[in-house]
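Here we start with a single chain on its own, the form predicted alone, put down as structure tokens.
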Amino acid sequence: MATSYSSDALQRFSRKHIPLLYYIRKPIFLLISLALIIVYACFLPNPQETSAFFFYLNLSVLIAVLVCWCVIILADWEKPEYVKMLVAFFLLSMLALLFYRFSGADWARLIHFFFNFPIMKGSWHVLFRGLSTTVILSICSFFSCVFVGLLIAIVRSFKYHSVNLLITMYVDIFRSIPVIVLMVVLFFVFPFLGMYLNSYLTTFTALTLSYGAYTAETFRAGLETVSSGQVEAARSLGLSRWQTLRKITIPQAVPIVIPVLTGNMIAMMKDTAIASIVATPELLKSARELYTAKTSPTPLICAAIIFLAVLLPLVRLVNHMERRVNKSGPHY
């Protein structure tokens, strides 16, 4: 109610004191000005056809007008979100088009060296085989580190000081060691100790140990968000510590930590690219082998596109889950 009142008051103020702002927000004005901007952009002269000063003056005016037009819509509280998204996409597209036309870059050579997709004919199966390795390693390592992290968080909640000291050492050490160093130690140093791990097991173990430490802290924070009053009430009803955890604490903590766990899985999937140092045939290693065989960086670009196609939906899923958790509010 208060929001509606303040919005109406602001509208009345803009009509009375700033009539220009009221009229430029009209759809007819925005459409006409958009048409003029597009025409202006289409007939903007090339640098070879006019002086440098006149060209950069016209380009600067076009960019300034374009940005102001987009800001008028993006700052309008009455415009729906999908309109603002379209306007933001239009702004980025226009800036990209202007850069493409007037940057002076050698686009033909750029496309030939980095986006020469015809040379990938008959080689895509190599990248998809590497992708399958990446996905399998990520999923297995994710469930393993979730198990390790949850187990550590549960044991830590019992507050056994001697055990908690060991757990704290594990968490602090493996959160401080880079994953690549851990892989090198497991793959190259452990054979001198009589323990031989292949590249797959090395990658799985390194990711589990490293992300298990992060997951343990995530679960610990989630368990601590549950109100102590609920724990005390459960214990007063005769429930044991394990029953309290299983029926009261864990069911409320898990939904809170799911977005963080999904974010960890995304980071873990990207960190599988490090596994190429121990000869794991994941996606990046497959792309590097094709890069060497074809003497073109196009396979690396293709690998990056595949990573984007896989990870962007996961990123959006994390954002959606975070919004749902925030809307549901704290668990008491």
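C-alpha atoms forming the largest set that superposes within 1.5 Å between two forms make up the rigid core. Only a predicted model underlies this, so the values are computations on that prediction, with no experimental measurement involved. Positions refer to the first chain, counted from 1. First, how it differs from the form predicted together with the partner chain.
- Superposition of the core reveals a Cα shift of less than 2 Å for residue 146 between the two forms.
- After superposing the rigid core, the Cα of residue 86 is displaced by 2 Å or more between the two forms.
- Two rigid parts move between the two forms, and the turn of the smaller against the larger, rounded to whole degrees, is 30°.
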Given for the second form:
Amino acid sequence: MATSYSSDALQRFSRKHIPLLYYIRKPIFLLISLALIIVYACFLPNPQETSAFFFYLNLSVLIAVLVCWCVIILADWEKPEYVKMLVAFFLLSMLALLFYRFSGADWARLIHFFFNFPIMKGSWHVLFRGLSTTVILSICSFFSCVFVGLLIAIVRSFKYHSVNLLITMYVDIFRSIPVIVLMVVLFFVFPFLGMYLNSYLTTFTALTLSYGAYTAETFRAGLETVSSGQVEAARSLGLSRWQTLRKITIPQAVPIVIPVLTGNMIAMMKDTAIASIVATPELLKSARELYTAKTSPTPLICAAIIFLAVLLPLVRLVNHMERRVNKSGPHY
Amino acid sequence: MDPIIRVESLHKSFRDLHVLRGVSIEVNRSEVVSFIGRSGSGKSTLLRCINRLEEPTSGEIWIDGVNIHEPYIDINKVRAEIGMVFQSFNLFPHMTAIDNIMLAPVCVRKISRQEAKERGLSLLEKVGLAEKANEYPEKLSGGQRQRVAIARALAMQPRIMFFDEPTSALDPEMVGEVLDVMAQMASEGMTMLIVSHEMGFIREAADRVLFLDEGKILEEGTPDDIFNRPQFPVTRDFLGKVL
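Give me the form predicted together with the partner chain now, not the form predicted alone.
Starting with the chain above, the whole complex follows.
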């Protein structure tokens, strides 16, 4: 009886057909199809000799097949991770290769315009002076933001309704005004009110007002993660509001808030580039001056490289800190 | 002798919800008073109103003969004399057990850290956790957390202790260790107000039991009276369900 029971179960649990994907995922099939794809790529028609339609049809088919092939491997959770890495790298390099071969770009001219090494050499020292302005401005603005934001969040946590209405108005208004508009208003409109801010002060004030609003929201969210039970426990022990804030709420909120604050800092550092419109001699402004002086966009590329070199490590740092706060799951 | 706590016609509403509808009680020194009743009957709110974690809507509260709503009263000084133990422990997760206990004596009583530490360690010993002084709360079991919370409240040398369902969040095997500490405090003559569903403990330890229903004190008496001879059908019904 036992055998008939199990064979009955086998019948009930079986699929009608083994799915096609099972065969497609076998390594031997994948290797053969890869070889076919490469052969196909080698025998692509020459664009000069055939009609454009026929050439682009072939090219699209090739790219479609290539992407499908990669997706089959990338979406298979049984394949080891290093294979997927290789496949992803292979896909990107194939696409780059196809673009280089068939896009019709004029690489020599491109390099002459954007990566002109003699011009690059002459630009660095000017750009670094701009960078120092950028860094100093953003650090000053950052600290004043943190001060403003923390102050606002603390006042807000006391829940005085009329005060909170004012705070909400400030936060909402300044979060919806673009920084660039704020700078223009401060720089070009305020002199009519008898207030003259130089370009540095304009940038500093605009960034503080705008990012102060964001920082206030960040701190508010951080303070709200601390449960009301914590505050009640502290108050029931006889701690005053201020002591509770200093000893209980803020120490618990800060580790949560720091990654977000660093994120704000990065956004702010990028936004200092906007200060170039009010003639603050920061990184982008220096690059644009060089661009006019040397009639070459190379300095702009250099500025981009500098921004990347400074900010990318900071972005990685934020990821690292977030991982330490969350302590869960892989982060890339 | 004057009662240490006197509450007169206390009302509390949260918007439309009328939680306390005129509660008046008196608690004498060294008395252990227990509040029972269905959830939502206002037991916890009553405790929280007495040390003004919630502001009462109306009514008056005297502690040690002083009306705590008078403008010259510093509520922090009143609270310092009322220890409170919560259902969810509410230990400070960023501090070790001993730091949790030392915080309030150092910040509020302004005693030296050295003295606070000595007192804290002896309290931890009293609740049987001397070896856990430098552990963070997340490393402690529920019962151990609640005992640290009790030690934290005791560190202020309070004259009154409030317990707001101190064992409701505990696994059953940890309830005993917390109740033992509470029974010891009661035998040492602490004035205690206890909201709890541990009827066995209340029967043993309480001097007086108050049954709350819909924001009013429906019935009060000795544990013997309440548990064995309840007057009202509501009380009988409630006790039938929990005993």
